[in-house]
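Quick heads-up: it's one chain on its own, the form predicted on its own, in structure tokens.
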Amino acid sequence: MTLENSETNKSDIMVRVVNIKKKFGDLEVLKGINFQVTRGEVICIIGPSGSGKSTMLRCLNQLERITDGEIYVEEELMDKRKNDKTITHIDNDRLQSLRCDLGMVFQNFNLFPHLTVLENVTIAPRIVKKADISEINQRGLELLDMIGLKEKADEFPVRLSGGQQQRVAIARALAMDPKIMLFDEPTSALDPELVGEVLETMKNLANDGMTMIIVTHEIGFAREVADRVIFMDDGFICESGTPEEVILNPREERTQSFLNKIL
């Protein structure tokens, strides 16, 4: 496991996890994960199915509660657990605010079929932020314009391709103005010819300086966009480094075996 740089300015640390573990009954999925992500950094997490990648991502924004360990967002404690019991409680309103800092895009688009594209993008800020509806709609249209789908604002999801729906899901996550974006294999449910348009949207976010943690099987994308690649297997981080180090010149035998099978 690669140790994090101890000299990183604490004000630049966006996410830090300390020895997090996660069990589902007797099944231990995460077995002691440590890493941190700095402001503007793009992290790609790769590894075989069942290695704990998606579970780890879901733990970051509290869709799953860790069994043990600590999670910090901008060095503020979000969760601290021991033996599946909460050790440090934080105010629920503050917890929800921290969760809003973590935008999430899932494998499946999870758009509301009875709402238009614009309504899907703006529903969360309408409910949570309760801001002026005209301002929320204007922001929604700006986001749709950014992803190249402003002309689809009044369409329903069923009228969109899978790639377009996933881009709407990205805009929906951005509508809450998150500080960090989490992507859980965002292209795995797409036909191959639709993958490129979603990856292009993600590249644009990276170029704009968005802090991103991406679970992906798109090794070429990870090599091109990531500042750091993390390889996970069997609930552990086995290797971490630059794309050149992990993808092109992996040190660990498990990393080498995985990449030899998929490249």
Contents of the next structure:
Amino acid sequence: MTLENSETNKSDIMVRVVNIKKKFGDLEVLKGINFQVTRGEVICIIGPSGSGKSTMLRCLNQLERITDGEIYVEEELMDKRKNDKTITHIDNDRLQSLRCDLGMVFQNFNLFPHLTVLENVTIAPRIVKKADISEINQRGLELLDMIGLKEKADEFPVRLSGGQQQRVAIARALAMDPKIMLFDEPTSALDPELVGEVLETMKNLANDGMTMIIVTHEIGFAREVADRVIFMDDGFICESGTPEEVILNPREERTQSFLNKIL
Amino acid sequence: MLNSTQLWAIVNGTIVTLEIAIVAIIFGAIFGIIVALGRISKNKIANGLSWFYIWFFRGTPLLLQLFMIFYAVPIIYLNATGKTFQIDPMICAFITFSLNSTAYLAEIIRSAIESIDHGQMEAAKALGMNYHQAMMKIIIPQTFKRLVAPIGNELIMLLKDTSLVSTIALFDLLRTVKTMASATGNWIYYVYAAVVYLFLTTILQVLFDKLEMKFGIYEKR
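I have the form predicted on its own already, so could you send the form predicted together with its partner chain?
Whole complex next, starting from this chain.
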């Protein structure tokens, strides 16, 4: 991988991973991944299922621990492991603040069903950041207004459509003021007619300058919004470049055959 | 019909029955949470201890546990210290029933916690919550609705199992009516006891149905 751009200002590197590997028992899902993300960049990761896309994303905020390699967030070392052993120990407080920097949106939304929409958005700032309640609620309502669901503030998630739930999940992640947003197939569990509203919300976020890493099957969206597209296959990054390069003129045969199948 | 002495005896017997059941369900729930958390903990010692606790108290008869504490503990104490000591039967009943219901409730609570979708813990962690915060604010509150029915079940079982305390010289509802029945040769006293048991369990059933609705409010579409 030669993604390192020598002109990139060092302080603008938001995430950098060095040769990360992930094994589940004997199964090696990530086989040595290198890449970095600069501030404001929108990266779409595409690839067949089982290629390690979601695992890679989950390793970034340590929902899964890597077995080898290094992860840096804003050039601060967040994890360094070798043969499933931790080389540098990160304490829990730091891990927690790291997770606050990386907002995550899941395929199945994972909204908290026992809390109202507004409570879903405000609970993490309330108990993790312990900020002023009225400020948190104010900010929560602003976020709901931004995603166009302010009038649903007091509803429980079960009464929302899938698309609305996913938009709330985005607002919930944004409430922690993350520096980077991770999206794990955010539209895969949605009915086709609901995909658009979620992509629209994400597009607005991208236009606001948010740094985003998106695992997706929405090739059209990737083409339109991504600054860079990464094609993963079999635990490796197979190809990476601008949407024009990867989607319109793929160099690698595997990228071509994958795109032929889904387009 | 009942004279007033008999009526008061039945009321007192009912109170004994209720006291034991209520004390046992409260302490059982509190310690049950702790034992349940031990069972799902990755800490081997906590896990092993709680496994052993549940194994013992579910695997032996409640009556045996009652005898162990009422008869065996004072003898062990005597042998160890040379001093005699007598457990108050009511205290003994509180302790035994609480220890026993802790084991059952721990399993109920454990399975309720494990039935919550794994994505909930992941979402909580991704938002920066630690394990403790995620458990207290996200996972455990979602178990309430799922706990109501089995805890109601356990409470009704407890209420009826309290009749075992007649063996340690306590006058609960059943023993009270049995004494009356054998003194007078009239079986009707058993019917009175059945009516009281049914009255209490009906109240519990209605109450727990209401609770289930209340805790499940967020699942209504």
